[in-house]
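Just one chain is shown here, as structure tokens, and it is the form predicted on its own.
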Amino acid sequence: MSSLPRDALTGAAIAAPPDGAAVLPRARGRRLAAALPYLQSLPLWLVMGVFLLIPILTIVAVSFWDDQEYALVPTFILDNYREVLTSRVTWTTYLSTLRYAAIVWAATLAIGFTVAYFLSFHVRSALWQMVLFQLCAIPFLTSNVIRMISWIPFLGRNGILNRTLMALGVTDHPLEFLLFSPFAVVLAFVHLYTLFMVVPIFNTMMRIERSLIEAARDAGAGPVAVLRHIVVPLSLPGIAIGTIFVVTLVMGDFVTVQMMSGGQSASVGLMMKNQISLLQYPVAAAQAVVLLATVLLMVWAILRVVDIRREL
């Protein structure tokens, strides 16, 4: 007996189809299926080459063009990388950069563990995280340079601080570290950047496991114990972005630099802003590259560290 379909008015048997029919669309289900991720992050890739790639490439190009004058003349150069790298001003410059950013990391990772480990695990609401969290994020919603601005009164010659050290008998003079001066760069770099390092530590410690602390602790470590090998090891991811935020911003920063040094202290990043005031724009753009470079190598030595594949 023959097992062909038959159709429903005629009765009259149905052919099956060649095997091949049935193939062709399987095949071309599975290369849509294949295509269909590259297809979603085309919009993604497109905002990226935009507004990421091409800048980059066209800073890159003109760092090897010369300028005379006021004209840009394109052209293949190396004289601009010559004057950045063989540069004394250049090598003191970054290494005053480094420190700041060495400086602020310390601080910042200081202040944003213990935050961060202060809401995680001492804080036992979750309604209260919230509310603490929030807390410490509301003065981020304003402008830096406002947020920045508002030590100069505080720390100045007859700021806040100072008449009341002066009028407490602390010093009978003001203190004159207290602004425009390094410490001042640092206080404001601190304040502005600690919440990027509090966000990716709260974020990895709320995932740590709370029966591991549980099981160390009846197995008799102690509190230090705890956070020495359970709680800082299942950190490091976050530990590793917050230093990728503080390190990156505070290499590119130059606001904050010209404003609480006074003019007294140098950065990449101020430097560049001075070549480009004076229309050396292959130099920056040089300058540009370099600080890049140093960035990503920075960031690629933070990720061979610590795996942040784990947090993400």
Contents of the next structure:
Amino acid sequence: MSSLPRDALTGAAIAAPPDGAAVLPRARGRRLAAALPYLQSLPLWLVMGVFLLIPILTIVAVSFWDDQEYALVPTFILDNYREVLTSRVTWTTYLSTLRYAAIVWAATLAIGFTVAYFLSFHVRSALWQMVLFQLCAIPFLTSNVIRMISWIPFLGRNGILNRTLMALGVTDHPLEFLLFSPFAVVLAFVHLYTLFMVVPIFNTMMRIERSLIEAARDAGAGPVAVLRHIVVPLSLPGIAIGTIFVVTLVMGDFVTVQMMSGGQSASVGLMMKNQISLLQYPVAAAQAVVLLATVLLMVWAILRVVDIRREL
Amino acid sequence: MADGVELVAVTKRYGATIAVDAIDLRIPAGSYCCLIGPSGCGKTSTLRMIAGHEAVSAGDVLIGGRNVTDLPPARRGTAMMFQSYALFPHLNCLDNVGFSLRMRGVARAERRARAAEMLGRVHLTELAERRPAQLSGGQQQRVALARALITNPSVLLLDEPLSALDPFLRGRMREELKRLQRELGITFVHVTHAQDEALALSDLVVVMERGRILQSDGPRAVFERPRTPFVARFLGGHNILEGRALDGRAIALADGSAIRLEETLPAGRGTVQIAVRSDRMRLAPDDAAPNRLAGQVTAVEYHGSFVRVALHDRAGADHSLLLSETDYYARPVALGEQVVAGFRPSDVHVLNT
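I've shown you the form predicted on its own. Could you give me the structure of the form predicted in complex with the partner chain?
Now the complete complex, all chains and molecules, led by this one.
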């Protein structure tokens, strides 16, 4: 007790230098404290910068370059964009890709919503919920390409499905539309991407309070009305997230379209891939920038309609 | 229009466990009934079976004399107010309140008018456009109340409606619930685990334990004449003493002191448990209170209008004495002091065991 004031006294004697000297270290400390959050987020910034920002900026830069013979000439010309935007091929390809996106979106939404609804509202035990959920997820541990290729022996002209149909007498000749057709492309997309709908919708549905369903029933809502007025509106954020996943994946795809259509169908990604293989890097870059802008616009439109912040 | 509720041998089984065990209960039309008991006693299951949110395993539920056992919730003439209010988060107050009208196909204009009127009734007119997340707990509760009342139910079922509120609001809402019930004249069935709530609100208190009804009576009757030691303990405010029957009118405590009663003991009972209200025991006993209980003071709590003295008797049981402030300060006691409490034979109530 008696040593305290003396300590305070000596402390005061030491810490009484000219004004400027006292202020300086304290200000530096404050500046450091203010910079600390930025320092802490530095690793994330580095990763984002190296793997996202710099590549995109490079693509944007290259989209203004010129290519002559086999050389890239750094300059600033708008020819690449002119070529991309005035070509009929670009527009028809975008139309076809958008059509794929729309069909696949509708199909994955229908299946994804139904599966998520069944899992979250009708499977009562948490154990079964997990088992069934894993059943949906495990196939996704294999590569996209493998899952796609496995359709070929099934859907082919002499594939399992055609032979079965013919053996059953449903048809007397092999169905040609099954493989290397828009149908096959859509089928593969739906197969590949439905899980991206199931997971976010399932997540939002699991967060719907069960008492809300009872309250709706108490107010006289039947099963359809509960779905329409409670479950669907409250699942919208999950539907929006799933939609963003599916739409961006389909918009940027090239391998599925190429493999499943047998080269008969076009997509924006495929168009870019062809330009790259012809070493037309600037045009491909311009194409990529246009695609990125289109997809961002679509995502922005989705976010305008549905508020997903609650889910993040 | 009020309807009475009648339960006939209503049972709820979850697999092998019995949540509600063949209970019979008659709730008169237009009364305020509280189901009270510790958690897991079956009170909520009972309420949910009346509402139709839980299937009845056996027995019948009658509302207004009509057997509604197999009817869906909306066709029973009941409305339920849920514990966490269960307001629809994506709808504003007006649409929440008007939801059941919408389900009944009432046109939009009429629906909104009636919902607005109902919101006015619970003093929330100016918050009609707000979402539930933008409301305080008390406001949410009133929206839930308005939503439940808009269909003019004949029975309102309330599942622990006040438990999520702070004590101050709880008191105010309690008053409001009682006022609404009186004004509307409909039957309220209210599940709670708070005895003060049950006593303050109800015309009929139903005390439950382990799926059975132990006692159903008016609040005063339940408090003054609890039927069993459990009811006495659960309602609180009672000290329970155990003794040996001496004759029809007296028992002997473990320490040998005799307790006289005014009630007659049932014949053939060896050990007897009695309840004495804690506010009827006095320190500094006189001849008007000839019954004596000796013990040691283990705690003294000042509560403002009264003082609680905790007593540890010679049989090892703990008791409470609620003394008026004046009485206590006329003769204060110290911790650890040996004291003798006194009470009158008319304050002794014999319990069934």
